[in-house]
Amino acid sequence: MRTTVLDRAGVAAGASWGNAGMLNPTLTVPLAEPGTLRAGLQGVLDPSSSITVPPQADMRLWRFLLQFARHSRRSRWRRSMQIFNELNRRSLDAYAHLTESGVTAPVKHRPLISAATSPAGLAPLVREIEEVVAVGGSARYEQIGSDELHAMEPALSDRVEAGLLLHDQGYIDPPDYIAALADAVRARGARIVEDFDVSRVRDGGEAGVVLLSPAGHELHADAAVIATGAWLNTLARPYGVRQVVQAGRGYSFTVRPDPIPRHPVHLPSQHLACNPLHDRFRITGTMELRDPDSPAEPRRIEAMVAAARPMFATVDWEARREEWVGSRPCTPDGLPLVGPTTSPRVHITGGHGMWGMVLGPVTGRLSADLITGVPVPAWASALNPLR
């Protein structure tokens, strides 16, 4: 059996270029809470809130809200964190398992720091751990006072007082990362054919699919998996997947702070990850509910940049680089979609949110295993495409 890839685009041209890169199994939970949707109702008013939603929304994202309203009850992100947990404690082994596959970019091992002005602004993410735990989730922390803090990262400022260590987290330079991987797939014997942006999947039956472009390119396969992100809808909504994916767009831009700090930071009081990549600092962060397609807000860069200057000591802001926009696929009870569709040969892969880079290889093992015939835990079921 040959695998085939077809990219809109190319390799790593989308959200996983511009992303984080930081894999936290211990912070990835279900985007459909209460406090999620308070940040979003305040975003309607609030051009500079980390969550922002267009005052004239269309009906889309009207029922996309309407619906992630009704999933935000606390019980139902409960049941849904159960979901996540089984996804999270197997998410850094299937990282492993690429490396052990060939991928030759690292998985970086070093705690995360959460870095608060005080120890109150560190005391909503301490609940959020405790309520994943309480769930079945695991986590390893530890609160570490400013001289420790600083000690560790001297590219914090006088301001940041608190700290939390996060232990058992990984971290990746995304766009170094998916090109070994690409190198890794195509040393396996599959082929990626880039620039392949596809208009229609027609299911012929025991003769298998068709995909087309809309350059009336055509290409014939046993089996489709849809994994188009923000724009799955289009594709998987004739195979009878009704759950609306949104795109929940994101920004990144790099600076060079001196020294370059070595670890990743998080900054959840301004909603903000930052990773060393290499020889620079990526910051990421904002969840803008919009077209997938719009332009970019270059305002939504500077308000990014308000919320960490006064955290760091030794950035340029003005040197910034490689401003960036993606957009994340966001489904309304904030799990992913795997699996078949009304048809056995058309399946979905996506619907991931914020949570693509940490989930994306242990789904991906997933729906390998239900387009093979493996079986796979009786939890997977959650993810159904057609739920």
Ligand SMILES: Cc1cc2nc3c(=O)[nH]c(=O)nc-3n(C[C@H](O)[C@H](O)[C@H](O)COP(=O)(O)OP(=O)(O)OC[C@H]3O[C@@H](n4cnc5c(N)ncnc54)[C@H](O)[C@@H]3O)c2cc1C
The other form holds:
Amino acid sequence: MRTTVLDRAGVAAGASWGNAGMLNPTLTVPLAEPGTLRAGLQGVLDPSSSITVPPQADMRLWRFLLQFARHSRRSRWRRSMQIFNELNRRSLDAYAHLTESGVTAPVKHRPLISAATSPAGLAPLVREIEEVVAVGGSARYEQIGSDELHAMEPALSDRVEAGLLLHDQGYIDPPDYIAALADAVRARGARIVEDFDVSRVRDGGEAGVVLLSPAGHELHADAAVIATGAWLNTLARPYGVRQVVQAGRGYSFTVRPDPIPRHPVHLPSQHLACNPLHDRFRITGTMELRDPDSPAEPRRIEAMVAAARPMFATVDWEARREEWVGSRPCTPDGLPLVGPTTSPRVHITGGHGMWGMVLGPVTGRLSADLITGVPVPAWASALNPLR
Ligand SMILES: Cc1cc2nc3c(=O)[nH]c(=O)nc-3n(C[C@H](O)[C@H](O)[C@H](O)COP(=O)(O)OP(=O)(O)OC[C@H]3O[C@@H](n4cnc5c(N)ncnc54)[C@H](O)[C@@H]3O)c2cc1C
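Now the other one: the form predicted in complex with the named molecule, given that the block above is the form predicted on its own.
To see the whole picture, the full complex is given below, headed by that same chain.
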């Protein structure tokens, strides 16, 4: 089978470039839950909140919010969590498989440090991990005190007094990793075509599909996978996909502390995830439910700097670079969309929300199996894009 990847910009033009690169199966949970709903409601009133909703939401965003609220019940969270458990327990193996298949960028495996100014700041995280374990997830973690924490990670400031080490997780340098993935895809004989804006996917029945661009280009294929991130609805709607894929915009920037932290650091009270890339330190955060194409809001970066500044000792926050905004493709029930649509020739792989990096290789595998007729496990039907 020959594969062609089309992108209207280039490799990693969307959320896959500027994200935190954390591969944390233990913390990969449905976004829809009572705590997120509460934070979202606060965000309508407080523009510096970690989750923000524009006061003038359009009809599409209202539909998303109403469905999200319906899925935010604890019982629904538990049901979705069981599907996440299936995905999570396969996620790091799927990365190992990519390494064996020729992706040269490393997946690193130091423990994730969650840090707070007091043990109370870690309590909600511990509760969440216990809930994950209660529905069959796995977690190997330990709480550590200030001395051990600072010995492990000298870049943390003196205000940080409580730590939680989460083992059996991974992290990547997203720009490097995605570039290496693209190289491996090309080396295995696939074609990557940049600057191809797909305006329509036409199903020609037994003759296959045609992908059309506004510039008049056409690509003919036996089958197409729509994987257009937060823009998924535009091409997928004619094929029966009713789930709203809402942009949950996040921001990131990089700094160069000396020394660069050796571990990925999660600041649960500040809602920030910070990742050592090979030569810099990336800070990521915020969830802005807005149009993916609206301009970046500099005050979100300022709010992130204000939250992160007290937590690290050696950062020149004014020398930050690579300020970036990107869109998490969020579904109302938090589950990805993977599988065929009303046409057996048009498939969807998307809607991973906050977890596209950790889950992408697993759902990519499922997607390939569904297209080529390899049997998939029964739980994968929960990801049906027509649900
Ligand atoms: C701040 C932030 C931090 C994050 N941290 C993590 C993390 O630590 N771990 C984790 O697992 N996940 C994380 N995520 C989530 C993760 O980045 C996303 O879930 C994932 O990147 C989505 O991948 P995607 O391929 O679906 O979308 P994208 O990466 O957005 O790719 C979509 C692509 O489709 C192209 N496209 C769109 N429309 C068209 C069209 N009509 N024709 C042609 N091309 C088109 C775009 O150009 C783009 O390249 C984070 C996200 C953000 C924003």
